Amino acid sequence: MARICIYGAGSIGCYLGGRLAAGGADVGFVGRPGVGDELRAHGLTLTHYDGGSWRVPLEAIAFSTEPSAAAAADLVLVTMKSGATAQAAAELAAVVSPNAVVISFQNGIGNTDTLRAALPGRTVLAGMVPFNVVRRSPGTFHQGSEGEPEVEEATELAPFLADFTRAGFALRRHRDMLPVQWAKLLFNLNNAVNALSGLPLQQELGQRDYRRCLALAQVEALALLSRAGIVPARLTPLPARWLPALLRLPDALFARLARKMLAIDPLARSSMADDLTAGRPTEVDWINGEVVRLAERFDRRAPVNERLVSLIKAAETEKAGWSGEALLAELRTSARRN
């Protein structure tokens, strides 16, 4: 059975690792003391927003903080922090195999470069989780959102299909995952927003002037990937360049027409939201970030995303909660300032 390393434990490798050997997948973790501490206290149990659940006992959990754990992978799935990258990188360069897969389920857009440029002659495909996972208490982490692992496609990928499958995965497989990581993003962008406005995920969204604020953001997005002939790929009913028109409609219609969207736990929040809460770096330069750069290779602004990337910063350090209204009058001063 091939070897599956999780490099990186956070809330989305203990939910895909676990969920992978929840399905008997051979799987070990590495991550920070405090994850192994956790996992060997508590075990895994997963839980999904349908009702679905599945628990790996503590004694079943093979856990490292040692990047020599996986050196015996023959798949890495890179699941850490956006800023965490390029050390990753240079860890994983020393001991990973020749002939080891290496997956980046990570937020934003080049982390892949990142690690195909560290580990030249593996095997490095992106790959991307859209759906949202809450750690709900100590060893338990909760899938509050729809969707399914997104990856590269590659014939490298063959002997770990069957991994996903049991774990109860449709592993999607994209020959251009470009599209795909833009398309996400463009959800992503609501990350700052949410983290911003202090609220779950649905009550935030249930919010017009927080939808707005959303809307802002991805049109200044996609009028910059139009730019660079890049056409998101479409995750939902509606095409990309639908969702800003749809986040602008009254309260009641957007909730009648946008029922899969707000599909969500109550309780689910942003991860940057999680972030801010627990007092840890933000991937916004990441996100929002991804957005500015963009804007930046064509000599171009980005200043409703610029501004989301300065009150996320901001409140890294200082907490301050955003009305819906203060928020929406806030960056369209930004933009109109362009």
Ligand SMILES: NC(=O)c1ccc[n+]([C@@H]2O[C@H](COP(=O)([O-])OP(=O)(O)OC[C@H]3O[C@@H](n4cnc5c(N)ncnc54)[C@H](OP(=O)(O)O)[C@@H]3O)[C@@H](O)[C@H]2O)c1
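Having looked at the form predicted alone, could you now put up the form predicted in complex with the named molecule?
Shown below: the chain alone.
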């Protein structure tokens, strides 16, 4: 049986690893001591918004804080935040088997390249998790929105496909993951807007000025993607290029047309907002920062996303609470100054 290692056991790692283990796969987790204590005390419970529920008893959980626990793995799922990838890549390079397959199930665009650079000769694949996962209580991780894990197609995946199927995941495979990753990133540009608003997502997305901020950031990214010849994959019924127009609609019309987008737990905030609240570094350099880097490739600037990066950096030390009107004025000024 293939051995699977979850490297960076947090919300996504515990959910994916838990579902795989509940489906009968041989799964080990590498993570921080606090998470180990949590899983040893409570086991793992995985819940799904449609009512599904899976359980991994505590005695069935193999958890380690040591990178060496990844040495025996045939498949490594990398699931830490982007800022920790370089360190994790160096740790994996020292232990992971030459035949192991490594998949980054992280947001952003650059994590796979960071892993590839540190793991020459190994199969490193890009992955993407389209749904959100929250820790509801110790040991309980909840999938709050729809979607199936997406991954770069490779023959090396074949030995593991049955594990994903048994776990109930319809692993979606793509020859080119870049359009899929960028499509997700376009949505994740809202993480910064949400974190700066200080509001739950539902309230923030319910206000036209915040949505106009997101539309500005998306329009900037879409123009650069077009320049780069990347057509974002279609993750919603609406093609990505129409999203800004949808976002700019008046509140009542938006609420009617984008009911699904607003069907979020009323208290849920973006992970960037949670990171700011917890005093952790955010992933802004791997989300809005990716747009800034794409602009640099063409000797251009991405002033709206640049400003969002700098506002989030400022909010890492000083509490943010931007009104939609003030943030929109700030971003429009940045765009004009360019």
